[in-house]
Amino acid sequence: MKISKNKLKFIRSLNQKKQRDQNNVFLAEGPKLVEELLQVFPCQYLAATPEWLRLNSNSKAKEVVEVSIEGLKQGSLQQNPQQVLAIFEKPTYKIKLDKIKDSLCLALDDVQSPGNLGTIIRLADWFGIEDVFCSLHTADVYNPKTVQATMGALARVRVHYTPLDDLITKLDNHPIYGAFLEGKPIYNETLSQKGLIVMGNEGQGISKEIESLITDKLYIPNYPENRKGSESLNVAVASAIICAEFRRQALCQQY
């Protein structure tokens, strides 16, 4: 069986944010990703090879279509489609201030790269961070490139879009961390496990408006200290290093 022409057209249209927003859906491809998301999000449409369907006979979707790999290639947005693609309904999450104040969360100030955003969500999942707050101009989490880069972490990490200044202002006396070249070396600081870590735009860093709300400026020192090297780190790499240090200190406190 083939994917119908109308469905092919619709699938390809989901590469556009306007279409994803209008239909309140997003596209995911590949066995691992689809299988994880099927456990959490309602699935409107699923197209898969006979082999995948045999192994996942309990998968629930409003519409299921059996297709060959060649048929899958027609609808896929990937260079090398793998066995299955699915259209999921986008989730809706409420921002709960009490939960934020009682946990470690990430905030992204205008991160532009879909790949960076997806990687940050994936590492948030790795480090047990369940909420990521994005400024209104941050890349769309439901961009197919972002979805693929999360590697299924969307099933466990809630992603919110909100004006970050308003959010931070509501977090009275809550530690707000930010990455800055002029910050304090992160390895010398005692880090709270209940705080908000703000990461900035790839080119401009954290905006001046948000910088004024940061309570603790952190810096990832290079090594050796006086060696001339790269001016800065990729935002996803920097996020991983910072989150790792927060969790390392938490583990040290346990033991």
Second form
There are 2 protein chains.
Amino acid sequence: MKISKNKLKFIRSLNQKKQRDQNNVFLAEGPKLVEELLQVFPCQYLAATPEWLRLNSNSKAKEVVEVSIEGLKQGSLQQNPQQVLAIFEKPTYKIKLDKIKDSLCLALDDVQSPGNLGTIIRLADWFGIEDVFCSLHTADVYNPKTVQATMGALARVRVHYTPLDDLITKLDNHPIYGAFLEGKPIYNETLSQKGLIVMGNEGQGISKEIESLITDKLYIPNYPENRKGSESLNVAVASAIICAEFRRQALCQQY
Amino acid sequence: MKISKNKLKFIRSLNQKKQRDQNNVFLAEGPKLVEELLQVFPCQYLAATPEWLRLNSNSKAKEVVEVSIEGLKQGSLQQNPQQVLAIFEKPTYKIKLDKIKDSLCLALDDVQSPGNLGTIIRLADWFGIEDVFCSLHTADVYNPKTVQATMGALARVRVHYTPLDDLITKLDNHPIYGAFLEGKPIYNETLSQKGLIVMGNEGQGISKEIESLITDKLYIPNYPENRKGSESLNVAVASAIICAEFRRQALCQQY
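To complete the pair, please output the form predicted in complex with a further copy of the same chain; the form predicted alone was given just before.
Expanding to the full complex; the earlier chain stays at the top.
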């Protein structure tokens, strides 16, 4: 009813990006998340309590180990381990430019916090954004913290790591949106449902290089207008408000 | 150029709520945050680099210690300590029912994550929400993680800890909003700029007891409508979208 010593060591090593990259795998924990990921990613290893295994006897994992909740705790990177942990193979996605040009996508220019990144993937899923492009210095989406924060959205949103300037250049004549303090109030703009929304780094915002490629600078109005004091919003919060406003405009045309 | 051993011990103890409560103080770090808090809260102790002290010679702290950046690192709870840390007295605010009934406020029903709480205080500030009510089991706003995540908004937003059912009962005949999966799409509703928006716990949502006091159940539409898979949003993200929509409606009436 235990995870083997070797496997424990391997699981803990998956906190490091280098180990995840070398082995091309990532760790996920908890029933909701693991069950959603099992539907789409090959699973190399799964450790779960007898209760979970009884309810999920069809889970296709190469190696399945029944463990007690105490045994699970030994392997877990979470504070409150729950029922199951699993090691999945990382997916590789092709960037389909035609599809990207025909949909609303997000690009993250060096977002640093694993929690913010996971929260953004989760809200992208909510708003039907199926492709998220990360600059090469953005946090790793397979960081266990990020994986957990996606709450399963990782099963439905394709996350690509690619230089954003190359991507934007290839998108040629495509609306590229970005949030700036000197941008236009977002509520006055007619927002295209086919465009790329760029969100910047927590401290620095969007880099100068990418800023020069933005075609539409947007601003989230504070309240009352020109209220003193508040200077910025958390990047996941700003992403949420912007994505919600894009989709509100689409929905309100339908009503 | 060092923080004394006793003080170091005290600073580290402020990671614990019990210690913060007993001493009625909290810790803040970094120039932007400390400078904003110095404008409104009495400061008991401040340790800073010579560079910071030169630029901020008027800072009113009971005790000021000049330290090297290495000395600062010893006391810091942050990964990357910056220039200054300070211990502030916790404020006590009276709940002014007349003012509350005349403005838009937030209530948090057992929000658990210190990071989410700080992010919510920060966005409340952005949207001109000056009072945030926390249920007694909500995370402590003076947790160092939360204080840092507010990015200074703590200097402008009054955070109260109070039983939410009592508060709502006293508000008598006031619109009480809450987000529910079975609520009405928020974009179709006329939202009052004088109301209380209740946000629930990360896992459980709004408690049954408080749900019975909600007068307007709201829903943030996902996209496309009835998209399968995504089931929820992070509580800070949902708070952001709801507050933004309230203020959008107010701003769009002005335009």
